[in-house]
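Okay, so here's just one chain, in structure tokens, the form predicted alone.
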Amino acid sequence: MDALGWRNTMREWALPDAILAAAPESPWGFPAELFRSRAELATPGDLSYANRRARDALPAGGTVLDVGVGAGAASVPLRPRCSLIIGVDSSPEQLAEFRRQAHRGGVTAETVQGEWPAVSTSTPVADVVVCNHVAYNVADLAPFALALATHARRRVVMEITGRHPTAWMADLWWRFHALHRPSHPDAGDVVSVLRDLGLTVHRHAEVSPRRAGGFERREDAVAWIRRRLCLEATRDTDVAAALGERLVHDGAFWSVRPPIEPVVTVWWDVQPEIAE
């Protein structure tokens, strides 16, 4: 897949106007609680594969740029090796939570509010750029990725799911709206677009232990999916029933867990041959 193919495929994910017009709340965005719980349980002693690839390219006292920072789960665990994390996000609530997590971890944080790559011209360059679980929200991946590359002195690391992260909801969209959903793009498409841009991309996929995090209350986990489905709050019971065993409690949090999929890390070096 090339950049044009990506744009065309992403257009297929657009929701019909009639469904959006009837939605009582916006289906977009993510609850701050979800990101906060993940960030609080992501620690330097329990790094993901993507965290390790970023750490390996980070000089002592280096700087990290986290695009789509959320609460900082991709970058705050790198704090023992970095002196500054710059977080970019369109949500002021997420940026506030990121600042709180960075302060909690004892690392200096700066924030840039806005959409990437629109805000890239006002965003500092860093040693390492990380970008976790954002690619499938990007309508035009080529300029997005190239802006990541121009802001890294050493390495760019992206973490994504093997498939589009809402592909698992296909049965729910059919059940509640009789709406077919696409199955692409997937991780292979992401890699294809990046390589078509001339980037020397490495790829690693693994089925890893699920990241902790979620909601303290069951009803909040259900409501999140119900909002994504553009349904009224009165449908929470129906949504919970449709989720079935995908709605789980891990002893600390309620979350919605689709079938296990590999987590894919893609990365490329701006300075080739960085020692692993």
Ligand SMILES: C[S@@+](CC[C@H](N)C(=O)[O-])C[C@H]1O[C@@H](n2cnc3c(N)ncnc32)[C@H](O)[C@@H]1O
Given for the second form:
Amino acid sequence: MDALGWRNTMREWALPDAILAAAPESPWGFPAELFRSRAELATPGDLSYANRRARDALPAGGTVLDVGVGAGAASVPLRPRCSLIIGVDSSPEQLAEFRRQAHRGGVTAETVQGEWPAVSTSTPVADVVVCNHVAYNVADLAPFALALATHARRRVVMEITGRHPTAWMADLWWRFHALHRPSHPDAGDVVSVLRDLGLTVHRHAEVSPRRAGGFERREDAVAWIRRRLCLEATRDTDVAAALGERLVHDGAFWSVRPPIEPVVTVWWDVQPEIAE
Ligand SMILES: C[S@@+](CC[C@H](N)C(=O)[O-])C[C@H]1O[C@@H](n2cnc3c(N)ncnc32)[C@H](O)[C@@H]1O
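Having gone through the form predicted alone, I am curious about the other one (the form predicted in complex with the ligand); can you provide its structure?
Expanding to the full complex; the earlier chain stays at the top.
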């Protein structure tokens, strides 16, 4: 797939106007609680594969730029090697949570609010750029990725799910709206688009339990999916029934877990790894 193919495929994910017009709340946006819990579970002592690829390219006291930072799960665990983390996000709520997590971890943080790549011209360059779980939100991947590349002195690391993160909801869309959902793009498409741009991209896929976290209350996990499905709150019981065994409590959090599938780390170097 090339950049044009990506744009066309992403267009197929648009929801029909009639469903959006009838939605009681916006189906978009990311619940702060979910990403806060993920950031709190991501620690320097338990780095994900993507965290390790980023750490291995960081000089001691280096700087990290985290695009689509959320609460900081991609960058705050790197704090022992960082002097500064710059977080970019379109959501002020997520940036506020990122500042709290950075403060809690004792690392200096700066924030830039806005859409990448529009805000890239006012965003400083860093040693390592990380961008986890954002690519499938991006309609135009080429300018997005090229702006990541020009902001890294050493390496860019992206973590993505193997499939589109809502592909697992296809049966729910069919059940509640008789709506067919696309199955692409997937991680292979991300890699193709990046290689087509001339980037020397590496990839690593693994099934990992690390993307844990979730909601303290079962009803909040159900409500998140119900909002995504553009349904009224009165449908929560139906949504919980349709989720079935995918609605799980791991001892700490409620989450909706798609069938096990790999998380993919994609990275490219601007300069080789530092041997330290
Ligand atoms: C799924 S969350 C991932 C958060 C975090 N990177 C993590 O892995 O936990 C995606 C985040 O990217 C932000 N986002 C999505 N597209 C963006 C864009 N074009 N520019 C800036 N932020 C974006 C969203 O607001 C959200 O906070």
